[in-house]
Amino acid sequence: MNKLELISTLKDRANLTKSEAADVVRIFFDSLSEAFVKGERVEIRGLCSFHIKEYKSYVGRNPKTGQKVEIPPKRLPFFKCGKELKERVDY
């Protein structure tokens, strides 16, 4: 599923406009995106939680010519499933 689909299954089962089921999108994922910048964790019962996870910076190698190259340190969300949504997967 993608965000068209998404949007369109909540205009669907909501009895929205597509356009306000495309601002609950929206709302929903910049919500996201602004706690994940603020280093929050995200939690939504039953089907994921988020967290941000720091890496250090350190040698690495270019495959293709062996040079040694220095990679910075980097901030990556980190996605967990719930119990409950991996319980409906693997039934």
Second form
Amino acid sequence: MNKLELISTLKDRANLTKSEAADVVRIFFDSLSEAFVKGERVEIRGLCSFHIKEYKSYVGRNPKTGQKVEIPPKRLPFFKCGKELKERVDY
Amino acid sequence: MALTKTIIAEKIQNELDLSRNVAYEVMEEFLEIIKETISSGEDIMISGFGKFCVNEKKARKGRNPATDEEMTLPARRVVTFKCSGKLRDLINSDTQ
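For comparison with the form predicted on its own, would you give the structure of this protein in the form predicted in complex with its partner chain?
Up next: the whole complex, starting with the chain shown before.
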């Protein structure tokens, strides 16, 4: 399912106009992105939580050429599945 | 402070000019769609944000570290998240 399908499903199920549904989806993911940029934790009960993990710089290799490359330090959102979702997705 | 459902519902309430309760219900419906989709085994791709994937894990042998007892861990399904390149650049934009 992509963003457009999500918007159209939400529109039908929550009785919204298409533009309202698009707004809800945008507000949700933009809020998360903004929190990540600020380094804030995100906790959506039942769905998931995120925290920003800092990765140190390290020397890696280009798997194609074998050449050593210096990987700069980076930040990535670390996803943790929520309890409800975890139970529902499993068999 | 952590970003929570309450804060997101308030933003929806203000931007869409809905009542507090309706805004919260709309957000919960949205989350329910996501949970249903993932539970059915379908991935969710949000361009510019990332991808929520469902991964099948095979059964494997494990050991209880406390009792040293060997056991078979059953096959299971887990959710993973892959950050989009665009979002990753945004998060790291001040360090580069």
